[in-house]
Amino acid sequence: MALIEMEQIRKSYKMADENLEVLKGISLTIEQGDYVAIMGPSGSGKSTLMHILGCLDVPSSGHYFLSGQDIAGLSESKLASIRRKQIGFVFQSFNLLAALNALENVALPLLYQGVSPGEQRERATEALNQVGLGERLHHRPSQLSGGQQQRVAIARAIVTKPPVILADEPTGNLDSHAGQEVLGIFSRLHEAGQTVIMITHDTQVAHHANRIIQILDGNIVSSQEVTHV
């Protein structure tokens, strides 16, 4: 059984007298495993498509299967529950609180699934020491780097281990530096059994993934495996 299979996938939203149709009937399958760019230029509906893949929206129609469970239906509790189990997000623009340091940001997840203090903490580490940061445990996002605040961002994604990672745009706020350090982080994992899924606009971005699926107009146009060489 795929990890992730998505049937027919139509997303519309209702914008004054008329249906704004932006998903209209994708299907996909994702490998346990696997490490999938989905690519497409602004208005081509992958934002969509990545919010209903990260279970933060649901579509209009269409099953969307994750490990097994339909999605599709689901209520928002339920939704958020699978969130928190199933998927490890990591955003653009990092999403750290500034207020916390970096073992207690990456910790955050643990703490909403219950997981006792020191459980919270010895797991924080490990995920911040996966990343390469094991000297910033008590570090804040100010007095970090934007390369180093994004590989916070992974290992607080990581440290639930999820299913699948869901990366919207990672790189799009980092130098080219700080960009190839978070992309060798990504290879590791994949290398490693995990599987990503990374939304990019950014040909040089996706060729490290594994496929490449383009959206063009809310339709898948192309899925191609990548060689590396």
Given for the second form:
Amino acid sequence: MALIEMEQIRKSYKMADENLEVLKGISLTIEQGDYVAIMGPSGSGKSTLMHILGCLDVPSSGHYFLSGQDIAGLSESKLASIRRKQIGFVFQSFNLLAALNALENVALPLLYQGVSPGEQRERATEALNQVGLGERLHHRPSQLSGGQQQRVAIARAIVTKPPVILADEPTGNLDSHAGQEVLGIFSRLHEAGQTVIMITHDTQVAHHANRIIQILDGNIVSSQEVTHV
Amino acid sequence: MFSQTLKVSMKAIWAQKLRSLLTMLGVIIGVAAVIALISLARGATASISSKIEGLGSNLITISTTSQAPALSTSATATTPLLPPGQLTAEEALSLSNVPGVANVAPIVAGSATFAVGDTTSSAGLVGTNATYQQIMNYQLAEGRFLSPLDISSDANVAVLGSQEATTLFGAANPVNNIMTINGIPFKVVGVLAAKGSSFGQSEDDFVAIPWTVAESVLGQTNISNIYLSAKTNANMTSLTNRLNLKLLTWLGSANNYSLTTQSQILSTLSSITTTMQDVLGGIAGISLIVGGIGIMNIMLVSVTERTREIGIRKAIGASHSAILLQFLVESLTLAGLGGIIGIALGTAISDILGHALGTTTTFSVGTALLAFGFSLAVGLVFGLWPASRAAGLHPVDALRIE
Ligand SMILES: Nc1ncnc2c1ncn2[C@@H]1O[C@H](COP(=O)(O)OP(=O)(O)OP(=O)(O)O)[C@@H](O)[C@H]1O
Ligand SMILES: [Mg+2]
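Right, the form predicted on its own is done, so what does the form predicted in complex with the partner chain look like?
Let's see the whole complex now, leading with the same chain.
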């Protein structure tokens, strides 16, 4: 069975007078180890889809199997447990906690897993080394560049070794150099067997992936393999 | 996980020192007030009751109420009012025949002028007998107290209270010196050790002479007080009944005298103290609840401000209970710190006030623990709503907040 399987996922929001349907029957399959880019115009429902993929939200209807488990109808505490073990998030705006230094930010998911403080520090240091920030362990987010902050966020996403990394426009706030660094890390993770799903507006960025899924107005309009030269 | 959460919340509190302090202020003031007030009250109670207990729990005081105050101006003292039914010293002394009575000290009291050379002073003159020293628990600093022979022979001898000794003789030893009382020469035979003051009145500012002599010096035969000691403090009720019977036949009505035992005074005092502590506890409770509302207010603001942080924490796997714990620990830490600061502040205030008022203060570990426990309870109760609001936030909604 594939790592991710979605069948006819719909998501609608109840507005004042009408039901706003944002996802209109998404079906997709993503295999273990795949590197997928999701593209589409603003407001097409990419982030909404990613929130469902990451178990931050539940679909209005349809089925979503993650590692064979049906997510629909799970309680919030079950969803939190899945996020804790199976998902690593990277956001456009980094979303690091300003009061914590790099090491503490990266260790946070391990804290929620109940890992001992000593092991937290060890594994967080290792993850920061992996993204090339072994020298910046005790810097606060405000003392780091945007590119470095995003690498801390990636370290935080991989520190629990989750089956899936979900990245919502990870290069959106970065200049091209910092963006290349981030994409380089994703490529290396992918080569090591990590499943990565990345939302982007940028066709060049999308071409780092294996496959590009195009979304328009809540529907998947195409899904193409990328041919690397 | 709990100790790390505690560390995180200490960090959050430290990051906003001023705001945290203002948040804790209600609890700090409430706890400080209760600690200071209760330790002052306890100190005062302890010193008063130790004074009273120092007199012996088998002391009985009889005061006649239908006469001029014992220590009034010399004019009224030398021309006493003598309404019918006054007690004389002879009658008082006959009370020693009542079964259960150990000693009786009649008091013929008035105000007199004392002089040694050019030094004069006006103070209380106490005419009594040899048992007075023991009944009233005075120690001797110099010489001896009045003897039974002094009484029976109408000897012109005087024993000085420590304050009066200093006033008249300065640093010199007064024993065997001559002084005059209302112009009549007396030989000083002893000086009492200082006892301090009770109810704001000095207990060392008087001169004691035989009551037989005092009657002629003061020109009065009525007595103001009788101090009795019981043989034992068991069966006090039947003893006071027997005494009341005698006094009623002498004085006609219970309105003309009062009879109090030490245990009565102590139990009145302890019921006053209990009421006072209950009232103080109530006030402290109210102020702590106000303090708790202050904490809740700031915690609610904090939850709103940190919505995005909560969203991030949820996205990386924090469960409902982890967020709940985080905010509860934070409000508990605020309230607990407030409690500790309040206890320290209250102890300092009661020390300073105690020094200023010259009273002893008693720091009670029990009260401190109770106040600390109550602040923690306040932190828990008033932290619960903000914490459950934080924990109940939807992760996506929380993440969308900028
Ligand atoms: N909580 C909500 N209530 C109502 N409508 C919502 C809510 N969340 C999202 N939407 C709507 O869903 C649509 C899709 O939003 P989404 O954030 O998924 O778009 P997107 O493809 O990620 O766009 P962008 O590229 O700009 O990030 C938008 O029209 C948005 O207004
Ligand atoms: Mg989006």
